[in-house]
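Here you get one chain, nothing else, as structure tokens; it is the form predicted on its own.
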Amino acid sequence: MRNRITLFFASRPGIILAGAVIGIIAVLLQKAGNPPNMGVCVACFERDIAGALGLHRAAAVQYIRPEIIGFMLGSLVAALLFREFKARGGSAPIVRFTLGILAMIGALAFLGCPWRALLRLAGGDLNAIVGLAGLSAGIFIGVLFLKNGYTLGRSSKTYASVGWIMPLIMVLLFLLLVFRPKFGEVGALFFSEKGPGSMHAPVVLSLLGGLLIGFLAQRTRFCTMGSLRDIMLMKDFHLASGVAALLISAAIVNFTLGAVRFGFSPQPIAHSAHVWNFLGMALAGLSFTLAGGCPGRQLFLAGEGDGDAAIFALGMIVGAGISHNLNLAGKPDGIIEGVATTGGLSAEGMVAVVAGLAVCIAIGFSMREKW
């Protein structure tokens, strides 16, 4: 029975089912209270967690998102059931941590991870096309490095406790969310009273949705970055079929619910500064490729015991704090007194994105086994 399930999820119908379920869950979570076009966004939700823990003080984006907890614990359950939990690590952890920071800077410049880019497009936000083009460009550059010998080195088997640390941190975060202790007069935890952080589906629904997504993604190896990488490297469309299913299913449910609004501006929690949408996602895509997976995939890998993926995820959370504390994150378009205003990046954010691309390129050139 276990082998049959494994074979199904390794098949084309299996990955399509997983992508479709992710798309449907994401839109239903939006309907249940999550921000518009943000039913599931790993970068945005890790940013909210960073805010809840006091790593940044942007009051509008502070909340412990149960979906992130569910992603990792769902992956853990799948890995344990199918005997794939393997504690491992030691593959250039400081580089992975740095790539996590840079990936978050790029994603928050765009205002979303690859999953949210797809959900934004499914909701009619045409800025997502620019972001996806930037993502593809970043992945393409990363693939060139891969073809020329780039590697972070092999991870190695290690103590089981290493693989359990991140899942246990997720359990702790869930307890903090449920009981909401207050650590002193000015201490964490922080929860938004307005803005995207105040918008969330019921905790139980969010957790269950995250658990199901984590389980399916672990079994199918679902990865948005990996889908484009595989096409560019091997002309393999297996993962891409799951990503397409996510987009199509989300679009269908959005149309059914009347939640589609085509255009560039104003779109929910998005900006139409196209150059920085493109470059921000290019930075994110390059960082994901050099690190070996998109932010969702990194969480799923951490759930099955990969300490290196856990380091990348922690880097993204720290990167969220840096982005908001240093005014690097993108500002959404808006309407002030009936006049549309264009958001985008501050001068500091622009410098950070360009510098991040330079750092990634330096990493790509310097970590090659062949020249």
Contents of the next structure:
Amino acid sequence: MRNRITLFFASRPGIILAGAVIGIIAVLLQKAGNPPNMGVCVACFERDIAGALGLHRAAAVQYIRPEIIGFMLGSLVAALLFREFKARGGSAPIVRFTLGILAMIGALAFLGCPWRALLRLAGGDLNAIVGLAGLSAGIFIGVLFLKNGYTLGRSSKTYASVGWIMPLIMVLLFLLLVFRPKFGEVGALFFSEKGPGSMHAPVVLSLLGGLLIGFLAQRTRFCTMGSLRDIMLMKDFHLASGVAALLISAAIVNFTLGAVRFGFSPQPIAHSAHVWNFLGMALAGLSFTLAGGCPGRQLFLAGEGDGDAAIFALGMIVGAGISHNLNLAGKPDGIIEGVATTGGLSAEGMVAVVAGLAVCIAIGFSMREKW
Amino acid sequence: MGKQVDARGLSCPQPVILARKAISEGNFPIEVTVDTVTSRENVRRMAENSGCRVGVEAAGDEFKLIITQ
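Take the protein just shown as the form predicted on its own and give its structure as the form predicted together with its partner chain.
Then the entire complex follows, led off by the chain already shown.
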């Protein structure tokens, strides 16, 4: 029985089903209260968690997102049930942490990770096409490094307790969300009263949606970055068929709900500074490729005991703090008193994205083995 | 004869890249050792898509994939 389920999820229909379910859950979570075109966004939601913990003080984006907790714990459950939980680590952790920070800086310049780029496109936000083009460019550069022997070295098997640390941090976050303790007069936790951070589906729905996605994604190895990388590397469309299913199912549900509005500006929590949407996602895509997985995949890997993926995820959370504290994150276009305002990236943000790309390229060149 | 590829502990997609390189060089049978189910599936899918035959042996929590033409 277990083997049969494993074979199904490893098959083409398996990953298409998983992608389709993820797309449907994401749009339904938007309907249930999550921000527009942000049913699930790994980067945005980790940024909200960073905000809730006070790692940044951008008042509009602070909330402990149960979806992230569900992603990891759903993956943990799947890995335990199918005997794939395996604690491992030790493959260049500091590099992975740095790549996590850079990936977040890039994603927040665009205002979303690859998952949200797909959901934005499914909602008619054409800036997402520019972002996805940038993502592809970043992955393409990463693939060139991979072809030339880039590697962060081997991980090794370690104590089971190592693999449990990140899932336990997620349990702790969930307890913080439920009990909402206050640490001092002006201290964390912080929960947004307005803005995207204040918009959320009921906790139970978010958690259940996250758990289901985590379970399916662990079984199918769903990865948005991997889908493009595998096409470029070996014309393998396996992962891409799942990602396409996500996009199509989310678009269909959006159409059914009448929630599609085509255009560049204004789009919800998005800006139309094309160059920086492109370069921001290029930085994110390159970072994901060098680290071996999209931000969602890193959470699922952490759930099955991969300490290196956990370090990358922690890097992303810290990166969100840096991004907002140093004013690097993109500002959305908006309408203030009937007048359209243009968002985009600050000068600091532009410098950070370009510098981030340079750091990634240095990592790609300097960490190669002759095969 | 044949070639051995040790892909244990390597991140995705490096096991696949190494196995593919070995296939393109010929020298069958190729024995690829991996230590995650994900790598096992990925290497198997790539090898089968390249027209090879793949046998899998489990050894503890590692897997040996024997790739033949």
